[in-house]
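Have a look below at one chain only, the form predicted on its own, in structure tokens format.
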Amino acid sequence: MEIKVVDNASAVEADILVVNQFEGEKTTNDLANKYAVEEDNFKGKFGETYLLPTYGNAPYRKVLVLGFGKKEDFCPNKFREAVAKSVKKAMQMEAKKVAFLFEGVDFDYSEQFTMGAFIADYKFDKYKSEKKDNHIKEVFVQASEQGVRKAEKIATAMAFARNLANEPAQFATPAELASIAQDLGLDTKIYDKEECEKMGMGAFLAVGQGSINEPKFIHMKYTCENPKKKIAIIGKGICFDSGGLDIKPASSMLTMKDDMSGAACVLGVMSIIREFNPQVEVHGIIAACENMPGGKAYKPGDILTAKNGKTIEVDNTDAEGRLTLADALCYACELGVDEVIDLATLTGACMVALGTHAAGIMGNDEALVHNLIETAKQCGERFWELPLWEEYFDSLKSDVADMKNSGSRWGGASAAGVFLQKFVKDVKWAHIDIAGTAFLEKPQKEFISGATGAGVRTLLNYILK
């Protein structure tokens, strides 16, 4: 899809001209007003559409009226969702050239228009023997060129992350993630098993020891002259999570290829960051491995030693993500960065609490957490702050080690956050639990089922701020 910024979208020779209608108002298109509004009483309720031909009386062959709903309820998020609906409708009709003319919108919609169009245009059909090419080739819109181009890059990074998280585990192995990272053209170091052992990453290595695919610790770095800030972003990289010896039920394993969605997000961000040239040093870190029940798998009751020397009693091998993140957090805190942000499909408890509409966030610095929440809100994601009280650690206390890796089922998302905090030292830190938002089992708003690229928009916009 190519988005072209024009001065007059209604003058473009297109298959479809999309115009908007707020409830109780008319459009700026005479044909739409005559047939849709006046004759057929089209109300313009949010997300509804009305299609009519122009019979050669306009440069465009058809007009698609797109309902925006009540004007007082309209916002950038609804705008993006509505645009996505119209793009999907145009794709169903196999339109190749579509123009958009919006009136009465009282905010700069350039970025949200672009995001909505590209999200709707996405599909993962790599493994289909027959592929249907119903993508729109050209889109014309009256918008800000700068806003469109910025969002275009972010949308590309989102698609990159979505493709990775949608890949089966047979493809997206730790070695493959390492290879992808090396191909991004950044300063990249890949640590193998032996090197991780020398660094004392006993928690991370324990998780991966049951798989025939060896773990890889990935460190990518983008830098510039005199960076204003140094940030480390960490993505949980469990390429497949069987649960280990505390094995998951078969139905719960079906989507566990998505347990590296945090890693996919970090790779997506790092794939495009040079094109933005931000005056910020960014470290992308992934502890990539598979959690499998092999003959060498780690066992309940094992005691692991993390990179910072803290010991962990394995209460449940299916609480593995926090173990890999523990060593990654230790590593990141040694880089001299100002902030560390980790993203992880970490707990089912977060998904129970927030569903698929919001990610949980917590951290040791209120300004950082609230800045991320506000950034997410502005670019179309939702983060909800969860408590990080020390009392949650009570269920993680161990008789034989410094802590257990899991405990009570109550307050599980916060307990996991308190666990991670034990491996954060002398740095501002935020933890984002994307368990509910990273992968959808059915379509939701502008997204089809599958990977969503959760976190990419927020992290890139945060870095650019």
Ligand code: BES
Given for the second form:
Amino acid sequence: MEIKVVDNASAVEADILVVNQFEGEKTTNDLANKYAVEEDNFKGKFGETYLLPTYGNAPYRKVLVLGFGKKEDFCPNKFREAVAKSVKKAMQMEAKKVAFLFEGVDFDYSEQFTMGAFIADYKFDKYKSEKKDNHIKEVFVQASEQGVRKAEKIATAMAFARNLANEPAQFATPAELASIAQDLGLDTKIYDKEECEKMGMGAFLAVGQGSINEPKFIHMKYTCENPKKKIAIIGKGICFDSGGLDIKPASSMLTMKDDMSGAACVLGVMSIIREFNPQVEVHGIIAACENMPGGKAYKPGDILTAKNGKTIEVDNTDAEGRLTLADALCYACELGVDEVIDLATLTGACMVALGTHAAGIMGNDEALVHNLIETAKQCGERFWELPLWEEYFDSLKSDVADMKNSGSRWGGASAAGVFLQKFVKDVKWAHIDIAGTAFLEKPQKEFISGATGAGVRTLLNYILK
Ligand code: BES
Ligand code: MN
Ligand code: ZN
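Could I see the form predicted in complex with this ligand next, after the form predicted on its own?
Time for the whole complex; same chain goes first.
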């Protein structure tokens, strides 16, 4: 899909011209007003569409009236969702050239238009033997060139992340993630099992023990001259989470190829960062492994030693993400960065609390957390702060080690957060639990089912701020 910025969308020769209608109002298109609004009483409720042929009386073959709903309820998020809706409709009709003409929208919609169009255009059909090419080839819109080009790059990174998280675990192995990282053309170091042993990553390595696919620790670095700030982004990279010996029931295991969505996000961000050339040094870190119940698997009761020397009693082998992140956080804190941000499909509890509509965020620095929440809001994601009170550590106290990796069922997202905090030292840190938002079992708003590329938009916008 190619987005072309034009001065007058209604003069473009296209298969479809999309025009908007606020609920109860008219559109800017005479044909639409005559047939859809007046004759057929089309109201323009949010997300509704009305299709009308032009029979050669206009440069476009059809007009698609797109309901924007009540003007007072309208916002950039609604705009993006509506755009996605119309793009999907145009794809169903196998339109190749689609022009968009918006009126009465009182914000700069260039970025949200582009995001909506690209998110809707996404498919994961590489394993379908019969592929249907119903992608729109050219899109015409009156928007700012700069906004469109920026969002286009972010959308590309999102699609990159979605592809990775949608990829079955049989292919998206730790070694495969490492090779993808290596191919991004950044300054990248891959540590194998022996090197991780030397670094003392006993928590990360324990998780990977039960799989025949060896763990890989990935460190990518983007740098520039005189960076204004240095940050590290860490993505949970469990390529498959069977639960380990504390094995998951079948229904919970079904989507667990997505347990590397944090890693996919980090790879997505790192895949595009050079094209933005920001004045920020960015480290992308992934402790990639599989959580499997093989003969060498780590066991409940085992006591692990993390990179910072802290000992962890394994209470539940299914609380594996925090173990891999513990070592990744220690590693990141030694890089001398100003901020560390981790993204992880970490807890079912976060998903229970917030559903698929928001990621949980917590951290040790109010300004960083609020900045991320605000950035997310502006670019169409939702982060919701959860507490990190020390009391949540009570249930993680161990009789035989410094802590346990899981405890009470209650407040599980915050307990995971305080666990992670034990491995954070002298740095501003935020933890984003994307368990609910990374992967959809059913379509939701502009997304089809499957991976959503959670975090990519927000992290890139945050880095570019
Ligand atoms: N990867 C899961 C969390 C998850 C659940 C992500 C559902 C996406 C959807 C994580 O490793 C896990 O198994 N967490 C356990 C922790 C518990 C054993 C303390 C959980 O949330 O049940
Ligand atoms: Mn697990
Ligand atoms: Zn997991």
